[in-house]
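Quick heads-up: it's one chain on its own, the form predicted on its own, in structure tokens.
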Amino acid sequence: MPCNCCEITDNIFDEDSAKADIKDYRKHGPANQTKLILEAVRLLNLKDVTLLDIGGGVGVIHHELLKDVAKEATHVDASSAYLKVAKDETEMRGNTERVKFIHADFTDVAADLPQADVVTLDRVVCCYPHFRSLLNNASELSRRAIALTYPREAWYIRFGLGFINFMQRLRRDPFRVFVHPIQEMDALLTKQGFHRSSMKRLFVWEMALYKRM
């Protein structure tokens, strides 16, 4: 489902970096912070659950947990190139049957797509303006738990992303990265009807899951 959140991601999130991060996944494994998400996950111990991942990218995540903790998964991204990616490597796992694919911005779409028992979202918190929607449409349709990493709240994180932002600007490029108050987004799963039963930090990363109350 095109849309301009779709254009805007298509253009940072392109064909060269998603070929250069598969073919990273395929060297080396998850990314640091992806680790943290499917170990949290996987302690959860649970067996064929249904995953929706948003903003997922190569796909490593359900890539992961389709081994061994999920059946099906929902792939939700804006980027059309990372999706062909995601959707390749896919069926080069023999797991096209098991993955449904939606090229969209997840909060143009998320009352159209089924609850699923874990949500994940993994470095997509930085990526959006409006992080109460994404947060709010996330937690509304996990049954379970709800995985996630953001960038901390540190100095350092602060200025490297606002360098960043500088850059886009004078490139007259619309796409933003943002450090959203973690405090404010523990307090709205919290009154969504979750807890944070976890929490692991990176030197840049944080991971926090959530489990429905």
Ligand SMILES: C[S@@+](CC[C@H](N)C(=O)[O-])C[C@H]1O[C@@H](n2cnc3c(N)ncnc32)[C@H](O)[C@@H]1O
Second form
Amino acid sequence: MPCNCCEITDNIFDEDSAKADIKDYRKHGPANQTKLILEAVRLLNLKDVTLLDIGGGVGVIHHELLKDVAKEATHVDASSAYLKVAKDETEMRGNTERVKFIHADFTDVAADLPQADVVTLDRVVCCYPHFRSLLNNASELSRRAIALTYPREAWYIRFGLGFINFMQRLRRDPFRVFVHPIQEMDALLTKQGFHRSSMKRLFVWEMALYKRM
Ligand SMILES: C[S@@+](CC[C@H](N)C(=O)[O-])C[C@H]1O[C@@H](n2cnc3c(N)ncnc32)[C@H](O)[C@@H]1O
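Given the form predicted on its own above, what does the protein look like in the form predicted together with the ligand?
Now the complete complex, all chains and molecules, led by this one.
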């Protein structure tokens, strides 16, 4: 179900960047912040779980977790270009039967999705203005854990993202990036019945893993 969010993200997460991302993944493996999610999920010692990857991009998280942790995955993404590249890669890996792809703003379709054991949002909350609806819906769909990465609340991140938004305004492109308040995201997930069991920081990104209490 394409949506306004999809039109906005389609402009920025286009075919060229999707092709560049998959090329990079094939050459270098998962990005550093994605590795933190993969490591945290693997440390849960789960097997044959169902995975919901929200804003999964070219699908790195399910390509990786289908090897040893997940039996099947659902990938919801607002970008048709990213979904196409993710689908092609999934087919190449022989996993077509194990992954369901949905082109939508996740918050529009969440009510129709089944629960999954593990829910992931890698660099997604920063691309979406309404972090509360994103995380409320994500947590309602998670049976066991949620792992997410988001930008740190550091001055240099605010400066960098402010510059990106300034350039976006000049280009008259409505897509914006956001540094959402980490404490409020944490409070929301705690209220939804999760506790943060691990957190790691890189220069730009922070990764937090929440387990259902
Ligand atoms: C920065 S990219 C990250 C992609 C991938 N998770 C990664 O880390 O490589 C953000 C992705 O989230 C998707 N996205 C943003 N908001 C979304 C929403 N509300 N519903 C579904 N997908 C969304 C975008 O289309 C894009 O593919």
